[in-house]
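Next up: just one chain, as structure tokens, the form predicted alone.
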Amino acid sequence: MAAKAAGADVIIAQGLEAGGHRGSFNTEDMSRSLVGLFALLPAVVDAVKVPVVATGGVADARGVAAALLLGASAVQIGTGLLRTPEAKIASPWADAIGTSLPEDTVPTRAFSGRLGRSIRTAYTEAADKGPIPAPYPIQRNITKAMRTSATDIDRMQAWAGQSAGLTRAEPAAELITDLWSTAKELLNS
């Protein structure tokens, strides 16, 4: 209501289910306001008479198809998109969303001081038992050396939704062109 308040064409409801740091007016309330994308899409979609773009815990054609049933506008992926070889992203971390499970990422601050979407990982089930990450930016300063040196998943910032196992490890092209084709045959059946 706060966006569309201040004359925002667009709206982007983003889930709980998100991978790293999720989008929030308000940083220290994010650990409060934790909704997931299908009860939050249609509470967005009918207060408001902009776009909405779904976001967070999409993956597959399924979800597109869901969020787009829901009355999203347009479907934003985000960790969908970590194994395509256009990501580049580290070959630990793209091998572990690939065989990752909903449980198998945790909500943490371990990283970065703000609230974020992690793997689970040896480091975060280390902090998690204390003490109390540092306020954001001071705990990414403490955690940089750790992270640009790390070559295992246990120490990387391995940012992942939970759908990170639905993702797969092609070209973005073809990737988007089918989860497209697919959400429209799953939309028209």
Ligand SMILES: Cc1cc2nc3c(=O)[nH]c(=O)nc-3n(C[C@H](O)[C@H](O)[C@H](O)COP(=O)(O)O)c2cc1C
The other form holds:
Amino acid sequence: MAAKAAGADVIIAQGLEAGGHRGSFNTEDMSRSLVGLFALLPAVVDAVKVPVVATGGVADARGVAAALLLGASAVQIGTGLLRTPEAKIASPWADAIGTSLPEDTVPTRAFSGRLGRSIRTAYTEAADKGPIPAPYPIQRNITKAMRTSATDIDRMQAWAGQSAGLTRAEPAAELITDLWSTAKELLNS
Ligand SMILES: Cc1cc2nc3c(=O)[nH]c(=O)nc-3n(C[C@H](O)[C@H](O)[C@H](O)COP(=O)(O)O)c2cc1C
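The form predicted in complex with the ligand is what I want next, because the block you gave corresponds to the form predicted alone; please supply it.
Then the entire complex follows, led off by the chain already shown.
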């Protein structure tokens, strides 16, 4: 509603499933106000007249079709493109994405001080039991040496969403063309 009041032409509805950092109006309450895309999307679509873009946990044609059926005008894919050669991410990160189950990712402030969803690693697990992370961007600077020199998954900032396991290691153009044609078949069947 704040985006609508500010005159947004398009609104992106980002579910809690999403990989990486997240947009949030209230940074204090961020981790307690996470909503799944299946609940968030129809609520936003019903509340506004501008086009709504669905994002968070969509990584295959079924997800694209479901989001369009729930009222989205478009779908935004993040994690689902990370294993494409164009993304050029480190291979331990790409491999971990390909084998992740939905419960293998966690929202954490441990890398930057801001909430983001990453692969569950030895670092995120240890940080969960340790002191509260410093605010952004201090925590980001504290972890910089570890992140930038990382060669194994336990030191990497391995952002990924809950549908990581659905991602495919294919050129981006092929992947998107196939997602869209299969989604259209699903919607017309
Ligand atoms: C590597 C990576 C970095 C991201 N960084 C940001 C960011 O800085 N700010 C933000 O609002 N969203 C960020 N996102 C979230 C995406 O904009 C998008 O909402 C998300 O990837 C969608 O969910 P999915 O990863 O399940 O497809 C990032 C996502 C990834 C995968």
